[in-house]
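Below you'll find only one chain, the form predicted on its own, shown as structure tokens.
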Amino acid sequence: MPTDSPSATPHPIISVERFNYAYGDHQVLFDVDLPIRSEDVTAFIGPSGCGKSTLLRSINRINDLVDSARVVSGTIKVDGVDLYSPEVDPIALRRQIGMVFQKYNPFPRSIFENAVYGLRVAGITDKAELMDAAERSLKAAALWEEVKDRLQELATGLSGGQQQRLCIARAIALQPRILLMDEPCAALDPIATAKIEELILSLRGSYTFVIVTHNMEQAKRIADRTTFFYKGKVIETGDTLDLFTKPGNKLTEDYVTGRLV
């Protein structure tokens, strides 16, 4: 059974019930129960291929894609929502739901445009409203003063640590309630991983954030809460603090310190 502490559980903001997920016949998600509070910053922790990317993909339908990805029984929730009853636009809920990928990925396009991509599919032209909505969130990105006088530029001759957090632009500029993160630092450099993980605290109590990392120092450094996921299943969940310093299970404790990979 996962462990956790009782201050878990009040008013989650996203509730993972029961949730079993297959990839065809493949199943990677057993069982998982997992309350994921409002503002927080949450990390998802495991070794390569333990179902961290899948649960973080179904929690905004992305996995949808995949042809062969499938819910096998339970629930994902947000504020009491099935976020897979048929009455839910996947489309919808993901300008609720940002996410930012391990790959930072802008598209060929000038900084601008890539700022107010999502802006732009939802139908809104007005360019002062567009305007405005993409020096607030490239602010937002800590982004507005490094690209200000060349918006017009393309947005591939930035640096990867730019790209990446015009890519956190572009999916706050939605103003989502919550923002999807999967690996956003594994492609940068030490400095441009630096400026996300500060980018990350001084946006944390604006959005909660949801973020899988390979990394246990960066999850020590910026998460309030982390899960401990292994073979598809949720082992520990609880304080950051807590779950590295005095975990509850011995898988947990073999893993943050080295003895299980």
The other form holds:
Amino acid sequence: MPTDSPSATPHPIISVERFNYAYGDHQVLFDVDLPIRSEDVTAFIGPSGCGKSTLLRSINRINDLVDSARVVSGTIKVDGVDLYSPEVDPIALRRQIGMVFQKYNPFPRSIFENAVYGLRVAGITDKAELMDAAERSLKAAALWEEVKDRLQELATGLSGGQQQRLCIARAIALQPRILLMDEPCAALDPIATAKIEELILSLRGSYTFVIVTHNMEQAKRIADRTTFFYKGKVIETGDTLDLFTKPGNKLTEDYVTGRLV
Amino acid sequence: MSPVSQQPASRPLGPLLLRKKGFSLFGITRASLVRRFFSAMASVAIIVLVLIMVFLLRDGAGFLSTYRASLDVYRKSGMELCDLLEQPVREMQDKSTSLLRRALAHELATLTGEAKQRRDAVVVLIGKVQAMSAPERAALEVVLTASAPPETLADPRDQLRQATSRAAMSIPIPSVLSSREVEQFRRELATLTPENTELLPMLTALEAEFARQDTAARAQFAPLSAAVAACEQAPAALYETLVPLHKHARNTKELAQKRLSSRDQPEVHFPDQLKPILDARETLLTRLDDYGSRLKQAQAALPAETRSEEAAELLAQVRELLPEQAVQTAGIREKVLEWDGMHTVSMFHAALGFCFGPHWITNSPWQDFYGVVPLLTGSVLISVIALLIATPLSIAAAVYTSQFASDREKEYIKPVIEFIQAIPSIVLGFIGIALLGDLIKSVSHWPLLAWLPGFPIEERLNMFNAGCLLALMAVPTMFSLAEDALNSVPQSYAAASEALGATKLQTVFRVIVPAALSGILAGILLGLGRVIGETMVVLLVAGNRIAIPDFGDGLGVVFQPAHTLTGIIAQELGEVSRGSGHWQALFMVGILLFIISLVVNWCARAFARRLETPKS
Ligand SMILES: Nc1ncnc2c1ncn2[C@@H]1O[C@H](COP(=O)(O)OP(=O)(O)OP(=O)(O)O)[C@@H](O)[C@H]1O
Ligand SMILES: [Mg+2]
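For comparison with the form predicted on its own, produce the structure of the form predicted in complex with its partner chain.
The next block holds the full complex; its first chain is the one shown before.
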């Protein structure tokens, strides 16, 4: 029983409607209804295995890589377009909806090549243009100062936090409208985590962020809106502050107070 | 905190920390026994490897000194001097005379071409007609061999005659024969029976006509014929002078060998033995100069004009070649003068002779040479061919299987490719001899493919054939390793790439294959190791010609036969006497192979180690 009705949302850029999703015969999302507002930072919280990643990965259709994954029913619309309709080109879609993974995963190539990978596969070969884009995105990811003299070095030689910021830079080099992040700080220490959070806050407003996190404090610090998932269902969604201070549901309350695991 | 039972805390902790008494042998515990057992097993492998090396070295080590001694006798007996003169002259000779002979043949063909064509046409026709009436002929022969009464012969003979004339009537006849001749030909053909195998009168006449024209033509081309003869005869005097020297030198060598095998024999005093040869050096040099001037004469005698274009071209080549050869002659002269028969052959010289010697000659009545270059080039060329074929094949298969194939496809692609490994190499050898050789040869004779280098080919057994089969043997190794390497690329790379808007193909070729590159290279190198070490297939299929391939053919070189390092050991080791120079030489070849394999494997491991930290 969501506390916020979809109609109250000013402008949902993503709207998930009665979405059911399964891996083979194992259904993991049940009737998910969720509007995600443009230019907001939305956090997904919930216990392990409740389907947060699955929903996130359905939004850029990266779950198409999983053979058994399938939509059972329902839709995800982005700016009114049903993502799973045959007219949608998943490649074009992913250029507009970037993704950052839980475990930082830069390619075993140079920092520069990582930063411009998305542009290269989009067919851009102009050296100056690529260099520009690399600089712009690395600056946006607050990494430029640290790597500007070693762009040709192997990306895997960077620290974990730097690698994760490189992955963010790589995603924003394509200038997407939406950025999906699946526990982007889970593999990082507190200082690196703080840097990423700072980065998200500095980018807020230019992108629509959807972030999965297990860290309540993090959700409170960075998210405008928070959605609580439980066993494949959306239990509650609302302004972050409201959700944590006056949860409308017993489950939510138990979870945010640490009594539910 | 949940309540904790008091029980464990009441027990003293100290004794629990002490080592328990258990099984032990001479104070060695079970755990360390097991560890020692495994380490012993591991060291067995290392010990065996060391033993192999020691064994190879023991038999190979004597080689250099044996070979040095043999080359020393070769030098001090004067054989080296003879070869120094004779071999280059023979080589030059072969080159120039073959060009001249070909030129003459072209010239003659301009006059006798038609006569030759007519004769050849008739020969071919007879062959065809006989083939067409083969069943009837066979039937008649059966009756004949059964020595049946003459009256029963009439019928089969009649049938043969009919079959022959039917064939003669139906066969298309080339236009070089006039219609009268055709009629005559058909009439005469009918007389052919198994008992009557005489030449057709017509063929005899054509032969005679050709011979008459040929003689006439030769007279017409007298200048060229004379030049050919002059060239052929140019070194005759030189060769003649060499004959007694050869005999003497070989005699010296025999004496030296006798002395070597038993101490009772008198010691050979080389300077005395060499004297007659050194004395003849002046004569030899005059003969050599004589040869040079004869070449010049032959050059001057070359006719300025030719009837055929081909001959003109060949003669132009000869005109260029002969002055070059005159220069070469001067070089030979210098070498002969410099030659010092008493200068002892060094170990280094023997080692150079092994590593860079262009001849592998064994059981020669003259002198054995153990130069490894012809074998090495054979091995390397075959391996390169095999790699060039196997690499794209196995990598493409691996990329497809690991990235694109459905689970069901994987289920049969992998076992099938890996099954190739189970084919015994001798069976592949059969295939090479019985199937692939003929196939390649007949394909090479398609006129459409004549533009390919080396086509059409003459040898069924050649390096390309062997390379194809070895490629087949290398594919499973290369495929398995490449597939493993591709599969071990983290799934997260693919996800990251596709999340950035890359297509599946882009992901595979820009991310996954580069990340797996070192593993793929390691696979290629291990495949190479397998190819270099393979013996049976090359022995059966490579053609076993011990000579450095003629690279003048360009890429066509791959269709020449060759011998290999492995093949030579397999072929010769069984026939040589233990411990002889030849035996030791084969062991040296073994050591060389061993070193090559070690290096290749070491490189493969180096690449495999880089798997964890691939570079961009
Ligand atoms: N590739 C897959 N194939 C089959 N089942 C999967 C796959 N990925 C996830 N699942 C299942 O789907 C359910 C939801 O998984 P999901 O990863 O979305 O959970 P999550 O909320 O992200 O959990 P966590 O917080 O641990 O990351 C789980 O029961 C999981 O076992
Ligand atoms: Mg997850």
